[in-house]
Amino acid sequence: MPSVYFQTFGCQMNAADSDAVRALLSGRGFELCGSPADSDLIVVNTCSVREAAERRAKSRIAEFAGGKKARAGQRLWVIGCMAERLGDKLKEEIPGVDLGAGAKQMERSGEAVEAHFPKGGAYVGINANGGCDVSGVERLSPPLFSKAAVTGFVPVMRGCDNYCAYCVVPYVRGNERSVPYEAIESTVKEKVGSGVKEITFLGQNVNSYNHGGIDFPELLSRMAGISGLERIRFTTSHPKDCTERLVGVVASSQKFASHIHLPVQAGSDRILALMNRKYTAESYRSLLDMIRTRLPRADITSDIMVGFPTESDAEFRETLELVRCARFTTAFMFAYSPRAGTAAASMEEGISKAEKMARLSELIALQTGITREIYDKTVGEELEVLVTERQQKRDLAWMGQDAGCKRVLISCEGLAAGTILKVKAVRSSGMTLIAEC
């Protein structure tokens, strides 16, 4: 059987897209390979959200392209957001790329796979044209890529209509499209049937979901009724569309994780307006108050940017003050980098790289301290943890996640992935809880 090696950069949506392509290739006889040098096909799923992400992806792709000489007939596919943004320029920059498929094509990834690897036989090798040499033997069952997963991603939305000034996503993923409800339901039931216990619904803005009169709160309510689905998560929620009705649905059933990811980006109203975020710092704080009233134990996480064009030191201090008040469990923090084609790319930055990095370091130090305090405060509490897998190193403890977003290590024998059990947190490393049965 031919083999495939995957490397995925970027967000959970990219992870879901990679899973979809992986399943398609599995259905055509491919086995997962742990080494790019030994694989017949390499698939790199790329991200364009930040310049650093593109640099890392290009470096890795160039490395793969250079290594093709050592394995005759090896193919290199590049998919995702960077492939969309660069288009034909990708192959010009890295000549060893055999196929570039942008993010907008991911909904039709089955067509691309079928074009190169048609169904109907057991594939014994990749030929010079990038397709497979096929024997006349019908393949009876797909190979297993890895151990059964107990968590899974299901995209419900693709694209974005918000056009935040710094964000390239609407340009590389297109306008918002809601996945038909019937397709979502079918996918969830299929995953649950294969042993998945927790589903995370994905979208650039899941709150915008609406298909056939079913909006996102209604979608979640229906999903909670699926037998065998034990825990439900979703990301990402845009603050301007996060409603009390949505939070009420999350509060209505223990199936929903007590976790809301709510990117704030900045604490200055002027900067938020320049970003085209469509809310104010005060309205964001009010939203946090509403969530914590309805979900008192909720973990709230966020994305925060420093160094947006023209951001003053005083405005950065407003962001720090918002973070102190918000007390996010964790946050993804980064410095602004211009992305070609976005509204912010034409703005005068006026902030040096050194200043951006200094602000980012100060923000990270503040949030890290808050995270450690929250984890330390959890010690002694009883947690309901979904066991996901066992550590491969150190003491071979079981790993899992509580009903919020906290990572938990469990020192207990006789467990199995997919088990949900109550444990007691006995200590904290500051970023991980250690628990006992």
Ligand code: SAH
The other form holds:
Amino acid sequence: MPSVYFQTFGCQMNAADSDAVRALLSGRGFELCGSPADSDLIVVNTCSVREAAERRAKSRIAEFAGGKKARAGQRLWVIGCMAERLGDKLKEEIPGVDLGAGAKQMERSGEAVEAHFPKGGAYVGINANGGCDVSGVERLSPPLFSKAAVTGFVPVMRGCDNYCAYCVVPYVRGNERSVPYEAIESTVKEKVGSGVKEITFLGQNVNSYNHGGIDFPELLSRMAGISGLERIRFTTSHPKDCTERLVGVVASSQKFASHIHLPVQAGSDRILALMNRKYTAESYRSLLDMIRTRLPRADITSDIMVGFPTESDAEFRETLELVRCARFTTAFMFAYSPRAGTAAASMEEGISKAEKMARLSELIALQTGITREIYDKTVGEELEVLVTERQQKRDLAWMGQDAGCKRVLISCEGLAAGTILKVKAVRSSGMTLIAEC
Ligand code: SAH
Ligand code: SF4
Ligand code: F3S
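Return one more block: the form predicted in complex with the named molecule, after the form predicted on its own shown previously.
After this comes the whole thing, all chains and molecules, with the earlier chain placed first.
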């Protein structure tokens, strides 16, 4: 049997895409391999969102390309967002890449099996409609290679029409397309049938899902009715599409995790307008108030960026002020990285790299302190934890997640992945809760 090694960079959408390609290859007789040196095929799924993400992927790909000589006939495929962005330049930049299939045309990996591994069996197109119809990739489930998982990702829409000034995603992922409801329902039911307890619905801009008159709140309400599905999450919500109706649906059933990821990016109205985010710091705060009124225990998390072109020190301090008030449970924090072809790439930055890094450190220190306070305050509370995996380093210890977004370490005999149990948080490490049963 031919074997394949996967390396996936980037967001959860990439993880879901890698699973789909894995399933496609599995259907053609490939076995998953734990070591790149021993595999017939290496697939690298890439991210373009920041310069550093591309740098990491490129150096790994170059390493794999260099290792090809040691195994006759080994193939190297690069898929995902960086493959899309670089197009034909990818093979020029990194000799040794056999196939580049961008995020919009990963279906080509099906054809490539035939071209590269002719004994792999008859080619069956995974996307009868050709082009970038999303349903082809989603229908490839369940991922046959995956170990018995209790959590799963289901992409419900792809692409983005928002064109935030700094962001490459609309260019590499294309326009918004939503998956037909029936395909989502059958994927979810299949996953639940194979033991999945928690599904995270994915979209670059998930709450703008709309297909055949079914919008995102409606989709979520219907999903809550699926028996055996214990917990529902979704990401990422753009603040402009996070409505009271959506939050009402989340509040309507215990099945919904009490967690909303709501990237704010910045706290200055001038910078938010330049970013093309379509809300103000004030309207974002009102949104937080609305969510906290309806979901008082919710974990709200965010993405925050420092050093957008022309951001002054005073404007950066507005971001710090917003973060202080918002009390996000956690946040992903980034220094602005110019991406060719985006609107911001042609703006004069006016901030040194050292200044950007100093702002990022200050922001991280502030948010880390808030995260610690929130975790510490949870000690003594009863949590409902979905046990997800064994903690490798300690005996009897399992990792899980509470009904919000907090990581929980449980020491308990006789546990199994997939169990949902009520436990008491007895300690906090500032980023993990320790619980006893
Ligand atoms: N669709 C999601 C996020 C996609 S990218 C959303 O709209 O929120 C994830 C995060 O990466 C963004 O929220 C942003 O904070 C960050 N990001 C995107 N482009 C970036 C860039 N050019 N430089 C630095 N950070 C960036
Ligand atoms: Fe990028 Fe903005 Fe779209 Fe998010 S909403 S993917 S940040 S363009
Ligand atoms: Fe990166 Fe593409 Fe996701 S650019 S963040 S892998 S959509």
